[in-house]
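Only one chain is included here, represented as structure tokens and corresponding to the form predicted on its own.
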Amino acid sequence: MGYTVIEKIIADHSSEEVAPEKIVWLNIDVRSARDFGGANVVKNLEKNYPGESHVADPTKTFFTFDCVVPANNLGYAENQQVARVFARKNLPRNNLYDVNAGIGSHIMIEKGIAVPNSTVVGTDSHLNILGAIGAFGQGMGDQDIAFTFKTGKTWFEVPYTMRVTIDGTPAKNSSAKDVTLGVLEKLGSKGALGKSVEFYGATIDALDLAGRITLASQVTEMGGIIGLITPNSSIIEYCKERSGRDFPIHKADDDVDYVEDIHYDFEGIEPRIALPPNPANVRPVAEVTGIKVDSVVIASCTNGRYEDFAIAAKILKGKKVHQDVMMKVVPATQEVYGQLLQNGLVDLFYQSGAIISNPGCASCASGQIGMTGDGEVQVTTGNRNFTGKQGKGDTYLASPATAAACALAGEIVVPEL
């Protein structure tokens, strides 16, 4: 029987036999921690390995601050400083991405730290976003990450793999987020539970890097371990340019026995929106129009790329955000922020009445931009809308186009492009 993509990546990083349900020791190319959990990683290292070197390979070890940046409370300020001091003492200078840098998983792609076939772990539950470039990324607990810092490896149970093939051209006013929500609508929150997902089909092939990031980032909300998309020529070229090195590109063997094999026809799929209280509660936007909106957020690891803001800018250009709506814009990284500045989008958002913030995770971290009050209705391009996640209000998940259209109308509407 043939091997899946995840099995080939694991085999390249382990000396053991690789098969579903088998637990193997996995060599990790990139070990990371963020401001959420980073201080606990440091404390675990110092407690369990006193007087010893705490890092197996400093060149492969990173800190990224992205949850609450800059820190707006004493707890985060102290945790960031603990990790900052440790990084300055133990790591190369460039391996600390401080509060001005942006979302860690995006930085790893931009800086060529993660490449196809690489293995990456960190304290980020959406680190599987790296499946967008054919890499294995995985979020883990503080103690597991501390062990990986110390040894350069971790144990991992080889998952079963399911194949999801998506064909069809979405409607003109739909995007990768609508395709992603469409998959959530079909699979539900447990449809990929504990599995690796391989995405194929014409719809997937047409996605650019930003679109692949959007899809890969929400596999967590499908219950999946990771969603892997085989890199095309443009993704390969991008990763080579950013990393300055070559890497293998794995494809599944023809005789793979997938645990599930699903095909979706998304021809003409219309804009989708996830209603409270979970990301799988998906409906066509057209079915829920008219709900009053108080706030709109375009941000997150799911939709914080330049391409996402460019779509929103097309809708907002020359218009004003509704007087009853507070619209917030948070780029994923400093590089994305720079693109917005250079191409006039910061000014466009400003003229439209939006609030533009520094790079970071935005509403996925309590206390940052995107929190809601009791009774507040928010439309966000983020990836989670569980009760209490962003406050006491109701959060709807949508595409950048839908979010921008809602900001103008003051209510949920179908976007026009």
Given for the second form:
Amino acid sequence: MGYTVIEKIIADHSSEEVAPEKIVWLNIDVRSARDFGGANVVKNLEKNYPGESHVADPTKTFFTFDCVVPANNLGYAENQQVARVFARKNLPRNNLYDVNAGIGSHIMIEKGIAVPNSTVVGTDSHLNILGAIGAFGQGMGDQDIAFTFKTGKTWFEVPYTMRVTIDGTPAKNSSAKDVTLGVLEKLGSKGALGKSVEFYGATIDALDLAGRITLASQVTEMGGIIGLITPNSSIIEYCKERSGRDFPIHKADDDVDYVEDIHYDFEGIEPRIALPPNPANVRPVAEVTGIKVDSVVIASCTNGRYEDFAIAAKILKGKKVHQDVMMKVVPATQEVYGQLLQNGLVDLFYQSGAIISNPGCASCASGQIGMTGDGEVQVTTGNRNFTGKQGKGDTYLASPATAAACALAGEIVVPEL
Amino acid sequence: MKKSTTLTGKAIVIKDSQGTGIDDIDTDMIFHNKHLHITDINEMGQYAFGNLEGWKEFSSLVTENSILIVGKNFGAGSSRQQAVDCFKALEVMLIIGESFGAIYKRNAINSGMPLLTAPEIMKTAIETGDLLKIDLTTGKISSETKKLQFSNITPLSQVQLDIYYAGNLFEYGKSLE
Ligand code: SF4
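Switching forms now, from the form predicted on its own to the form predicted in complex with its partner chain, please provide the structure.
Whole complex next, starting from this chain.
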């Protein structure tokens, strides 16, 4: 019986035999911690290995600050400083991505730190987003990550793999986010529980890097370990250029026995929106129009790339957001921020009345920008809308196009493109 | 001295008052969140199963060398390490379950608590008080009391054995130097 993509990646990084349910030692190419959990990683290392070296390979070890950047509360300021001091002392200076840099997982792709077939762990529960380029990414707790800093390896239970094939061309006003929400709607929050997902089909083939990131970023909300998309030539090209390296590309064998094999036809799929209180609570936007909106956020590791802002800009161009709407724009990284500046999008968003922030996780984790008050209705391009996660308000998840259209209308509307 | 991989101990089978195995025991039933402020492992034992109907007196039932036998999806829910440590505090030597929550499994392995997956264990004749002998490397369980043998149990992987011998994940890290 053949091997799945995740099994091949694991086999490349382990000396043990690989099969579902087997727990193996896995060599980790990139070990990272962010401002959330980073200070605890340092404390675990200092407590358990006093007086010893704490980092097996400094060149493979990284800190990325992205949750609350720059720190807007004392706790985060303290934690960032603990991690910053540790990084300056133990790592090459370039391996510390400080509060100006943006979302860690995106930086790893942009800087060529993560490449197809590489293994990456960190304290970010959405690090499996790296499945977008065919890399193994996994979020773990601070003890686990401290151990990888120290030893360069971790143990991992090989998951079962399911295959999801999606065909069809989405409606003109739909994008990767609507496809992603469409999958969540069908699979539900436990549909991929504990499994690795391989995505195939014409709809997936048509996704660019930003679109692949959007889909891979929400496999966590489907309960999955990771969602892997085999890189096409343009993704391979991008990763080669960014990393200056070559890497193997693994394809699943023809005779793989998937635990589940699902096919969706998304021909003409209309814009989707996830209603509170969970990301799988998905409806067509057209069914929930008219709900008054107080704030709109275009940001996050799910939809914080240049391509996402370009779509929003098309809708906002020459128009002003509704006077009762707070509109927040947060690029995923410094590079994306630069693209917005160079291509006139910062000016365009400014003219439309938006608040534009430095790169980071925006409202997602602990409130870099944009927490909600009781009764506030927020439409965000982010990935989670659990009760209380971004404050007491109600959070809806939608595409950049839908979010921008809602910002203009002051209520939930179907975007026109 | 290498720790032994053959363990002998007394079973405690977690069933409800009808005698059925209890599935989906979450970390709040194992170690309730009102005790999360406790960080000293020596204080944790008394609260083990403090929120599980019928088992609130668990800590007084545990004798030395107890083997905990549980149903499906044991340890679902939050990532709290105390839900493993409370059993370590009581010197529970092993947990055998039909299946485990993924984070619970990570936490148990990392803290050196051996954990065997035995999909049908609740359907066997094993009862609380039975004297069991277990080989962690083969997964073979035999009941000295009932003269029975059970297989179809996943033995510990190399990873689990490595960490078990070392004591916990961090000790294992030291042993690599
Ligand atoms: S945007 Fe949210 S989900 Fe994404 S990395 Fe940041 S905190 Fe995690």
